[in-house]
Amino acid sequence: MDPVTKERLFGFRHAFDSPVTLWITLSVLGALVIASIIIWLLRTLGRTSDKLHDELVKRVLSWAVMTPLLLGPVLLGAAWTIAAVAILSVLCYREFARATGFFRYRSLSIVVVLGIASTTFAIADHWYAFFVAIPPLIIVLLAMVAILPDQPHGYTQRVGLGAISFLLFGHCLGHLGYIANDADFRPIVMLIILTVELNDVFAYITGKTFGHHKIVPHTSPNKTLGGALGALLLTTTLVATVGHFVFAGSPVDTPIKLIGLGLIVSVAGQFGDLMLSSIKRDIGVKDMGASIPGHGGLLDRFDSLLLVAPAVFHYINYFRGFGVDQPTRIFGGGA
């Protein structure tokens, strides 16, 4: 392994090498800082109930955890970005399985898991002919198990749950761990993250302000077509303006190209969101989990992501590249 890959993955003496990282960074610390002091002058005020405040507080001191939780690994190095979408993924696949009941499967919940594991080593080691081929070769293969147990009956539905598992929860969300096989990954996975987190505040507050039209209300009653396009027009100009910074001197720095990603943010987090209420309905339950207080579950609250990273992940890839001047099968003894 060369001195350069060796910084990129495990070094943290770049971190700030990019403004827009350190902008990110000040911008998320200082957030939480105004947030705090609103809640305790609303308080002092008497403008809150008792039961706003401590779900106020509870929504605050979760991203005060969370925060460090995110950004610490991008700041530290690309190792340990990878390994923390690693680990939430297994996380969220862990939520999914017990909500759905796939957890039963035991054989089959081996090979997700399997293919979770095979996916961060692919881009770990910068292997991207290995993790494109991972999805059809893990489905094959649950395809193959789930025949075993000699139990037609459920079978689609094993195979079908199986499947989705993996492709969200391995190989959606591996994306966003793929893109730290770039030398400037931090600014674009930061960028990923803040815009699709403030996505959702977007849609909520100028869909309480604007909102009288349900969008689609047996699957999220609450989303409207106010807060639809209130976030589209919000987060398409955050992320254009802030991308402009991030991929300053690139091919994706055209106006229309960061209008392209905004909308693709957006509309995607949107979707994504829209998504996990669709599950959520079907299934029949509220959270998908409890490990966020005031937030539910980490799906809850990172479920625009699996949408988001593939999406971003190959549009950004199409005109640039990703690692493109970075050495690949780094581990794998490839060229």
The other form holds:
Amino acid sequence: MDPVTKERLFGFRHAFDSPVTLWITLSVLGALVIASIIIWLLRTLGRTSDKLHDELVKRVLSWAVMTPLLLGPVLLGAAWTIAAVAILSVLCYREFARATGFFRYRSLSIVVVLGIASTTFAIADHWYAFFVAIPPLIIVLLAMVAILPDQPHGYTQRVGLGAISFLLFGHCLGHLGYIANDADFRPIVMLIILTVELNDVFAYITGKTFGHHKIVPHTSPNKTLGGALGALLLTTTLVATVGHFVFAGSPVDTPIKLIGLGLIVSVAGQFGDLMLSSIKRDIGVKDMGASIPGHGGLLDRFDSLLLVAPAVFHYINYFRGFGVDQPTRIFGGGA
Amino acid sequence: MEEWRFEPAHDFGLSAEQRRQSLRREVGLESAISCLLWRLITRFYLALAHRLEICGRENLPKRSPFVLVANHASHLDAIILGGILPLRFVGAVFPIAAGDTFFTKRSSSIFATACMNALPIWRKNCGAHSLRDLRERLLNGACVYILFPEGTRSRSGEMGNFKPGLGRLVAQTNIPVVPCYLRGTFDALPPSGRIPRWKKIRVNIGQPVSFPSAANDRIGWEAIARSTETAVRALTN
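Structure of the form predicted together with its partner chain, please, following the form predicted alone?
Below is the entire complex, every chain and molecule, led by the chain shown above.
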């Protein structure tokens, strides 16, 4: 392995090479501290009820645990980022499989996990051709393996669920990991995760303040036009502003393209949220799990990322590419 | 077009700890893999350390559900009975374990579920309703129970009397009950011991019996317990 790749994969000393990485890390940690102080102040002033206080504490504690789990791998290096995305993929898939009942088809489940493992290898190897070859191959495998039990009833549903599972949790989310093949992946990955999460927060706050018209009451009764537009405006501004520093000097660094990037993050993010609401209503469950106290399941938290990752990836990839100056086929050999 | 039918895991929405304790726990890929690894390791160990000998393997039913019952003198018993079943049953085999022994500490309950795939039964107040849940699960699904109807490990090595709880699971059903006799486990690892000794162990598997006409009440359950006990005792030689 050449030294450049080694530094990218494991070079934690480069964690704060980009000032944006440092700003984002400090702001997130600062936000956690400020949130804790506000909650404490509201409590001492007697402005929050016991129930609300407990709920707020639970949420902040969850974020206090999640923040290092999200930021840590990105700061440590590309190898850890790729591994973290792989773990997130598997855990999200597990939640989805348990909610739909797909986990009972064990051989199909193995195929999906195999797909996630192969995707992780393709990403770590910086082998784009294989990365894009896996989805069709996994569908071929699912279609074949699902025939073996000789029970045609429900065949389409089984193959369909398998395909959705792999595409959403393996392939779509995998794009986030693939960005780690870029020499300057840290600020980009952080920008995406931060703005996607804040997009939710913006929609919630502006929705509470200006929201009157419900947009999709059957899918998610709390989503309002005010919330959607507020998030669109705030997220786009944030993405364009921070993006200007992240992509300084690259072809993406024009006002129009940066605004385009912001719109993609906000729109895909909000639709990702609604996608999970639709899935939950279709299955008939309230939360996708109980893994994050105060949030529900992992998917309840990372739903938006599923749609944002591929959309943003291909948008930036079109203008500037990812890891174009980095060696490819690291383990497989080749140029 | 007909709508898709989803059936979330029966233990969906429970926390990890609640899942381990739940009788509705469903085995996913991760536990199936850990149980399989544990099974392979213990099979190797039993063959090597205890020269495990199995007689009457042909008496094991080809498909689930069924119940394996045996005398109980050692912690090795459930591992052995799990080990003699074909690997395709991995993840479907549930030893019924004492909740108060295996499920009170976090570490042991993780081991009991991740490796042994055990379901807890609380001896103090197990009550009719958890046995009813177990019966329902047996009737519905592809599962195999490993059960020691004496209720505890024999402290003398002598087999004790069978308790009627087994009857509640299988009365008025065609579910086969397979009697097994374990010889040598008390010498290998008695309840008083901590480290297993290199003693030979032998398993005799008897012919399955079912109880479609036994009454599903206390008299019927007692009769089932007695007849299974006799079947196990008949395998002692």
